[in-house]
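A lone chain, given as structure tokens: the form predicted on its own.
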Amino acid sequence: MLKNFNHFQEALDKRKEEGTLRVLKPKSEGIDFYSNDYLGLARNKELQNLLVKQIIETPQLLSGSTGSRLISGNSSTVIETENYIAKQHQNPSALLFPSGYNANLALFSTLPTRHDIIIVDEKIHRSVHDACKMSHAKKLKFKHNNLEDLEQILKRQNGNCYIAIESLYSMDGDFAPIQEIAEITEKYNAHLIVDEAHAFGVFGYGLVEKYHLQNKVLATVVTYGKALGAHGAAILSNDIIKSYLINFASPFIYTTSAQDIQWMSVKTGYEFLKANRELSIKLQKNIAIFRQQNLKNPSSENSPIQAIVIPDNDRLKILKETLLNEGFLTYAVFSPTVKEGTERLRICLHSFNTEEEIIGLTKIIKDFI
């Protein structure tokens, strides 16, 4: 029986006429400045060999979970790890899931109810968005990292109330204003849930952490696919909240858990960056290099991440293309994944990162625009 695309395929001319449409391409050479390798652990040969090392002692970590949590799939090197988790953040529990995007779907697919409200940062990473689909609950948005609207909105509220934010957002590089953000968020009684993907590990164990915010926050999810090297996230509240996930959350009672090896390179990542601490203190001067180039961006000065605005998304293109063609690798961040006239280059900086590459980059960037 033949099926009518039509509309599938007419959506997808339409992104190549505007020169927005996703493609997969192999993992391109060149000068990195577009991964969140942040500290340089996946390709970090001593991180790797002490991983080879494991494999080589338990190669039984290489083989398949054969279940969820729930049926075959608990193994003492998850439920190690989770221990492990929770004791270095100073969090009762910790709940290991495959992916951050999969954290953050069962968080607020299944805390809220249908009378609750959600609060999220407008520009929150887009599976809290997804999550919240799938949630009951009513979600409102407040303006960028803006407190008093975020006050304004809480005051209207009757029912109970979850607050998402990020503690640094990924598309402009600035950070949560979290302290801030916590106290408001207790003095109406609501619940504070803070991502912390592209904070862990770049700044200790995040923000949370830093400024000692346990007893604030409801839950921190942290993710291991971008400082850590790695792959996974951690949801770390405390007991209830892990119980509760564990009896309700979809996303984790009906996924299959990952292999061994995920779990224990995670642990041992943590191991390596409490060993390696120097990696976070050269990626902090290296991200002084860039600002001290100059260039205008709305990005916190010491965030690894540094947006720097193009507002078209023909010359964005054209910039990304001459970045290319020197090697440089970067990446542009087209409407309408962002507000039309806030298209940017997305520069992420590395521990392993040269100053001549860095001030190589900016020169370009500087020269174009």
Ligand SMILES: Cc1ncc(COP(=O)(O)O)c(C=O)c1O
Second form
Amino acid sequence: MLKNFNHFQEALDKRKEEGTLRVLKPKSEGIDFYSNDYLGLARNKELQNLLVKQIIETPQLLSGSTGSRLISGNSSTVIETENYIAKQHQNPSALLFPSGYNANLALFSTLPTRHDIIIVDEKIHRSVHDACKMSHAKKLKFKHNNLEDLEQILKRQNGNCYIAIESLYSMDGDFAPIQEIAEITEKYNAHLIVDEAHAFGVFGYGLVEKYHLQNKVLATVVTYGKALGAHGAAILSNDIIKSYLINFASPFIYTTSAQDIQWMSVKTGYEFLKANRELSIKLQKNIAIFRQQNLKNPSSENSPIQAIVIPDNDRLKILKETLLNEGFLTYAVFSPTVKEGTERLRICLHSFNTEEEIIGLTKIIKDFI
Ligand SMILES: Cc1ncc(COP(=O)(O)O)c(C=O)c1O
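Provide the structure of the form predicted in complex with the named molecule, given the form predicted on its own shown above.
Time for the whole complex; same chain goes first.
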């Protein structure tokens, strides 16, 4: 009855030997320099109280959705939340998903056909790569943030091209030259799709809105598990794309809708964000304090993600452990997750970090380097 699982065990053993085995650990106590809770909304008591009040007034928010959106799960809460989101972003339409992973799967597995080409930045999130595997389109990569390479690739294509970028990259913490990419996209009659997972909330409603690119971007993905402190995602686009996804996107069609409490917490999160703009100002002040410590890194000036390259898995591990022993929670990204020689400590800054914490963290890193 039992099959031979040797090859699974061998792969796990190899990771263990290399020190890269992934294991699920209970949440650690410590000073948070590793979570995506950039504005502290995931732990904000005032926001939690607002949600509790809504639940007490409308306990049905906790009910199961009972089915997919196309059968019994299309509640008035999800419809209202989508309309609200579309209006907030000044986009004709929004389509909600239970997570950003699902939203990217839906978009890239559905829109490009077998005759099309998906051109992705080489550092695009894994969800886009997984979606490309589900799609029949051809996938090509362009060098990270490299406009010339993108243009060279576009020049050689005959078919319909989709370009996939993040506005703020999660591993290097650097911005895409989004305005220039939008121009190139237009020049070659291609379609631009922007993932704003890490920019949404940190920079208002994201960089597509900041630079007024709504008309130049086919679809924008905003996610709610990071700066909004909730969970879920929306695809912002036009009515045709929304309707097409509702009709043809398997990750949207063949799954039970989330409970209303998820959609309600997204809407309440938007309202809270609008009423508490000082949180992103505080975050920028903390980023500035970090940058003043002059640690050499590839990240952008005002990015909440700051990567410190420690090009050796063993040394990186020691640094991470040293920081942990002093109470600092950071995230180490080892090769092969990133290219060998570019292993890094990924530091996320938050509105709630104190100056003392930031200086304490950077002092240990400086001493180690
Ligand atoms: C750039 C990017 N896109 C998409 C996702 C997936 O979003 P979610 O965590 O909501 O599934 C993430 C985060 O994990 C991300 O960093």
